[in-house]
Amino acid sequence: MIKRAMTHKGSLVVVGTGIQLGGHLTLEAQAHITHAEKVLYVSGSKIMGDWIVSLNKTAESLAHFYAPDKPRAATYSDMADTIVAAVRGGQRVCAVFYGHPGVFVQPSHEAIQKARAEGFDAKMLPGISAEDCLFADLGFDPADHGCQSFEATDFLIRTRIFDPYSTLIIWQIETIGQLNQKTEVGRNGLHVLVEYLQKSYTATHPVTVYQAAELPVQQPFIHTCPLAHLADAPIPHVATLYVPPLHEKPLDPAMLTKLGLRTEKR
């Protein structure tokens, strides 16, 4: 492929919305919402989509491509074209996701590589993203214990090693085993991490079902439950599970004793 002159007009720039209606969205992801020449989004809702398009005349949603028993790969393909075609015809072009645009977002990643490939000038700024208000809203420090992220299905059929001692966030619990665009809760699904996750954690172990909050005068979902009752739990559209730490991994005195530092707890 002959690769473009990167002087050429046509360019690239992701951004992302954040979660939350309005109030997450940065300044610079704003201002090129505003200034670009063609503006393609996705959108967590209506609100939100109606609200791109009061920024920016051109913005055109990108949702149609989703479809019934459609793969999502097949989706998120369809999209990157789209984007990177309007960059060929020589526009600025502003991708706009829902929350933040590089987390969960095949189509953004793919067109920007597919952009630079052709010689295009192509960017992603940061967002807010679910993990950044899951934070705040269980009111854990990430720090603490550690933190491993997995999405659901992944985790489960690659059978992905972690440690029971830190914290553990799975994502998309509620589409588990499923390749296309479904609208129900897979519980047979959650059948299947119940059962894998009791292998490091007890029944009774609590875990939290959470969805952030996308409107400020709304509360964010947030349920917990022993790990056993997970799969008869209430499950939001878009389902996060938060498993905490067993307890406190002992410390290695061998470690301790390398490092130079005391052998009693910090």
The other form holds:
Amino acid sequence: MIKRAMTHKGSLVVVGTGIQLGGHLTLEAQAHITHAEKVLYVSGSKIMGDWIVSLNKTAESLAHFYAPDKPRAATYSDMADTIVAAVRGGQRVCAVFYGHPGVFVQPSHEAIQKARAEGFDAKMLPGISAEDCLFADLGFDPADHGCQSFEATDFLIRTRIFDPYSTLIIWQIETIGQLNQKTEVGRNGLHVLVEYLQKSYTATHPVTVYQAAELPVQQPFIHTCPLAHLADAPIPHVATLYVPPLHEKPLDPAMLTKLGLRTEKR
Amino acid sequence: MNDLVEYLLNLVHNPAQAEEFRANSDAKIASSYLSDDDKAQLAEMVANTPAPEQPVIQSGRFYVGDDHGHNVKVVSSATQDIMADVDPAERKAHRVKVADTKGEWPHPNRMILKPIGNSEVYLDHILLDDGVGRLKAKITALTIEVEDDQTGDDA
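Could you switch over to the form predicted in complex with its partner chain, since the one displayed so far is the form predicted on its own?
The complete assembly is shown below, putting the previous chain first.
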């Protein structure tokens, strides 16, 4: 009988906790956390971290890579490298991120790409993102007027073209223009954002600052104000801006005709 | 699993209890089985929930009507008292009934509000005009709802 040495090849599954503790985690994601040989996580709060540790005793936080004035890109790269190193070590690794693991989470994508490039199995499972919570809490359907979604700093520095007749969602408005880890809201960035948006909307156009509830004991943060007052509005630590469309965009008669939705007048 | 995590997960599994907690958090925390440290942590979590009642409007009279041709109805609230200079920390507990719904802010004839679903829109620091140009009082909150299939400007 030929005796073969068992080689244990590492693998990676990236999952998301969702926004709210416990309630947003899928059964599949929870199973991967529970059965992993090594869990590495970035959680939204200490209580979320405690819960992940309760699911798998190997769980280790990657939050120590954050540091004041350290560029976020460097932090994310350190996180991805740590995840891939565990995979190289031959372990079944589960990386856990807050919200949806592929939405506004750079190290998750980076870790998967690096692991795959080195020949390891690596995949991501979907989770509940802040945007999913926003649709539910603010009560609108992105299909009604279409929906555009931008990261705030990127939106401004690339002067993104958008359609004001469609819903606009702007992420991370609390850290506009801040490339390092900050704890204070950047009011100057908000002034710049208001100035840019006022090219397309009136000063009185209502906008809503939003943050999903992270715990079952909390309510979502929903604050509606005129666009002109946004820079002075209360801004939570992870803030998303909802800008409703101006009004229904008129139909294009030529396109209606092309699609056979209207007969041309003779 | 620590007690606090377990307590929060129990609320996730019992939506009615979670709702009850959010409505009466102080009493629920006090009567919980949690240790004093955990109770303090839980109270901090609740307190850290950003309160939506923050200044929105600087001044002006107001008119009720949204920008989509709907009438917007002011729903009466728990108290009819209009509070002047209420401490911001106390405002959260109050709702103010608004009798006169006409006015102007910030547009001359319209308060442009877009109600989102049935969510409450909080209007802090509205300064009422008593009709002779004097600022009279502050309103801490309004609850509005859209009346469908009605078009018009009068509330």
